[in-house]
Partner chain sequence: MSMSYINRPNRPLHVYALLYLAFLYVPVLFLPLFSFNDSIFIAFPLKEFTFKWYEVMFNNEPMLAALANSVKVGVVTSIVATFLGIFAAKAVTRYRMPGRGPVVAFIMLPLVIPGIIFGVSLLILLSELGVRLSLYTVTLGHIIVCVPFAMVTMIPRFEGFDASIEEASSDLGENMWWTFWRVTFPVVFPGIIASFLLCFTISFDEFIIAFFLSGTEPTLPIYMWSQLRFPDKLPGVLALGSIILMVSFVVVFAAHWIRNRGMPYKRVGGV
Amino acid sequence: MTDNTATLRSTLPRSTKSGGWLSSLLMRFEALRGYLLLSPTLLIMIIGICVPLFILVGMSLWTQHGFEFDKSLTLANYFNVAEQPIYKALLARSILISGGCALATVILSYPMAYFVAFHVHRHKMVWIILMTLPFWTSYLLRVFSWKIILGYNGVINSGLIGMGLIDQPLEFLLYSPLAVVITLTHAWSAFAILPIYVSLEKIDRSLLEAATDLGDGPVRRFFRITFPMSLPGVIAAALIIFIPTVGDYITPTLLGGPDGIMLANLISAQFGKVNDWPMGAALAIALMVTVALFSVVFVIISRKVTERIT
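Using the sequence just given, produce the structure of the chain by itself, in the form predicted together with the partner chain.
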């Protein structure tokens, strides 16, 4: 045994040396073939992602003069974003609404994911398809359906009046930040369920048995094993919802009203009615950077928390 390893060790450097040159060429050849096959996709994605983002940054440094761009580089737009209270207020509101929506979605979806992971034993696939199916139907229509429900003459108001419970329609339902949060929570729930479900499904069941055998009750077992081990899925779910909803434009327009307008509305206005493209570009970048910062801070904090409790 020791003899063998000794001979192995003595032959090893030479063999990797002679074979290394050949295999590294092969490796390079193989990698080259791989990248060749990947190149059409990569090229399209570079044209579609890197180039536009680069130009977006460039344009944010220009200024609009009437219908012309002043192409001298300046940070004026960014100073504008930092100084004008409306931009900061809308940015803060976008973050709050999306954060609230991410929180609500995760809290509502967790028990559901838990149910399918631990209490459904047959036809799991059917449950998963049932939970994700609405996600594939028209987003616009799903958002619009909440306007039907919460509207002034909507399902809730006309229903309550019909039952004689109220005389006047409840006005706070539609056109409020709350309406936006409810609608986004409904529209994005499928995105939360899947990552949480996967992280729960991966938990080794024998750990739970061990905890039970060692005298942990169901509640203790949940908080000591199941919940900490599912945290990666919870964090992923929160981010998957937080990031795209910050940029949502349909929901605040249809259901937000003046108090529920988000930064995305303002960005799209810069490219439409207001016609100040460089300002719109600066706002888009401000939005993207803020989202990235919040996401990074969130990930760091939740990592710390995960380490603490596992």
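For the form predicted on its own instead of the form predicted together with the partner chain, what are the coordinates?
FYI, this one's just the chain on its own, none of its partners or other molecules.
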């Protein structure tokens, strides 16, 4: 009996070590197989995103003289970005316009997402398709349509004059930051509806029923349960809108006018008419870093607010 126990004890560590080594090998093999499956996507991301980014960073450290590059590394372009008031003014305007666009988009998209999540019980997918159907058309066509709507003799001004509410067309509608915010809000609203809808759809309905049983009305129930639990979708929607609209240059070019030009328009000009590619690269990197910092701060503040509410 004692010999059998000793034999079992002597063989137990070996089997344990052998099993641990085998499981570790299998885990490594599974991880390797996962990376192999992802290798085409990773390769495309490296070639399409990382390599151009490294080129942009390297070019921002050069200087341009005429049609030739001085490839000696320098931070002169970044110092120029920090010192010139025009760059700081355009950066601040871009942040304000994109922030206003994100806020307006979330405010307009939340009721639509709420209605589909809580009041539509059949054919929800049809409703979602109908909400996104206008955005299947070309982005440029939608921008030009808003130019017609907001124009000096456009739909809004013609309608107000026809009803006798105004005598002269409203000049502030077109070629202004307001026109840029309105157009971007319409263009990106579909991208805000979907994440908000998903967060609302995941809310446990039994929590709402329990709040009702405890005496909460619809408004109190919304601010105590529905809105706090849907904040992750709201935050995601705001970031989805804010990050790409900061770099938009088509809408400010067509509808912004002198007061609606954003930093992306200046970056485009640096790579085009001005022919100063290193400065354009420095402006692009500065814009990317600023947007990243704003996004991180926004996420941190939103998480703290969410923790306090919940």
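Remember, predicted model here, so these are calculated numbers, not experimental data. Numbering follows the first chain given and starts at 1. Rigid core: the largest C-alpha set superposing within 1.5 Å between the two forms.
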Rigid core superposition, residue 34 Cα moves 2 angstroms or more between the two forms: yes
